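Take a look at this single chain in structure tokens; it is the form predicted on its own.
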Amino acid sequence: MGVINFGSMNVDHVYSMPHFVQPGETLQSGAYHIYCGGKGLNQSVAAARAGAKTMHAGMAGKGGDMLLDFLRSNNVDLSMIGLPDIPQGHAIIQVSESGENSIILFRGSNFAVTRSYIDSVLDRQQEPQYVILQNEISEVPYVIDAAFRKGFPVVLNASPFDDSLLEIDLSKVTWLLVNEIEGGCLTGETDPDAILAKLREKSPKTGVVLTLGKEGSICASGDRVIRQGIFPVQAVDTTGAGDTFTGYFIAGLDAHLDLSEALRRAAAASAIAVTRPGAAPSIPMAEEVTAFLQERQ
């Protein structure tokens, strides 16, 4: 079917600090980089290289020229890309000695969004495809009620986590990826499997992918609930493993991959992710994935 990404683009300024920033405290950073990156970027990146046919659809703002180039360098489609003339969407991201990460979002073009402009995209495409959301753009619950009318499978990556997705009919999302903060706040619940069990309460043929950081994942579709531990990695930087999963996840729905083999697939896409620097440059390659994962059989 092949994927269209209705997601953000942020230029990732990635500062490397011994630990984060506390309130009044000020810190040298050891080292300065630019990023491509935006979880909607980082996940077409990662379906187009995970091998399945890719669209991004969204806005570039001013200074979003480097993120066009990347994203057209690996093979996205970006025939339907919008070019406000407001400044492009950024992130200020802090990675801490042990790898992990802290962010600050400015939405910029991302949030330029329109309802035009979603239906514009749906209406040019000449069969479903799976249509992939996270909530760092405008008009989420739009482009959701849009692609369920034409019948396109809906991804949705309930991240960032705000109120405005309680509003959300999850019975029009076919697949919903989150992790465990965000299944707490959609549901009320700290446990794993109680989050699990009020998700599919509420939506009983929304496929849930429940993402555990060292625990791994959990998936239930139908009748099916299958679990995927993680691949021990020394990690170097975590920013995008969650968006490496998910484009990964639906490049291996898209090709008709059995489910335990599209996590297995999206677990070592997004171990190999993490023992490299920055979001969308970290993301490997399918050829990488196959040949890690030969190599742990």
Ligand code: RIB
Contents of the next structure:
Amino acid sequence: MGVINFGSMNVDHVYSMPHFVQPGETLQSGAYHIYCGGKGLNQSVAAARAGAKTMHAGMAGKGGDMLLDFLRSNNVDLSMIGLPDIPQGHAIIQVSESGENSIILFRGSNFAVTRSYIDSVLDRQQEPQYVILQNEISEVPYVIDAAFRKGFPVVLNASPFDDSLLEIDLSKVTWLLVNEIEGGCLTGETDPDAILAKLREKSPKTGVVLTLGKEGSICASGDRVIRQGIFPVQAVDTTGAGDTFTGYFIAGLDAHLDLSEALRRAAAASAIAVTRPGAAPSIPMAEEVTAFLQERQ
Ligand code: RIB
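Just the form predicted on its own so far, so send over the form predicted in complex with the ligand.
Once more the chain from above appears, this time first in line as the rest of the complex follows.
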């Protein structure tokens, strides 16, 4: 079937910090690197590296050439990319010594996605595709409505969360991927099982993947509930780990893997990603994931 990802692209400015900067504090950084990132780009790269035929739809602004080069070199179809004459979105990312991150986003070109652009991308598709979305572009609800009208399965990664997501009609979403905080905001619950139950009550037909950090993930779809643990590794940089998980999970569905296998490969891919610096460059190839899992059998 394949994947169309209506997603953000960011130039990630990444600073290694002894700790996150506190209010009123001025702090020297250690290493500074520029990487390709953005939740959308990361998920497109993950899906493509996992083996899915992937198109990235979104807006590349001024300063975004390195992002397009990176996507192209990962066999992501860029034939429908928009090229507005405004600055590319970027992120300022602090990475602490324990590998955690703290991110400031500048939306830039990512919010130049328009309804007519979305229609033009979807109108060109002859066959159904998984339509993937995160919450880093403009017109997210419109993409969901338009893809649903065409009968395409919609995958929403509700990240980063803001109140606009409370307006989404979840019954149009085939797969929802959330972490505990995002799931909590959508449901008003804090306990993972209660979050899952509330989401399923709101939209019984929507498959849900709830990621729980060190506790792994829970997937509920139809009458199946699957729990997937994490693969313990030494984390260097967790940026993009959730995106790696999402891209691999959807590629697994696209390849008709059993749900449990799609989750296992997604968990393995994100475990590998956190052992490396950067967002998009840390995403493993499918063969690495297979070898990683074989070593752990
Ligand atoms: O999920 C990680 C991503 O979030 C980073 O690459 C950054 O660009 C922000 O979009």
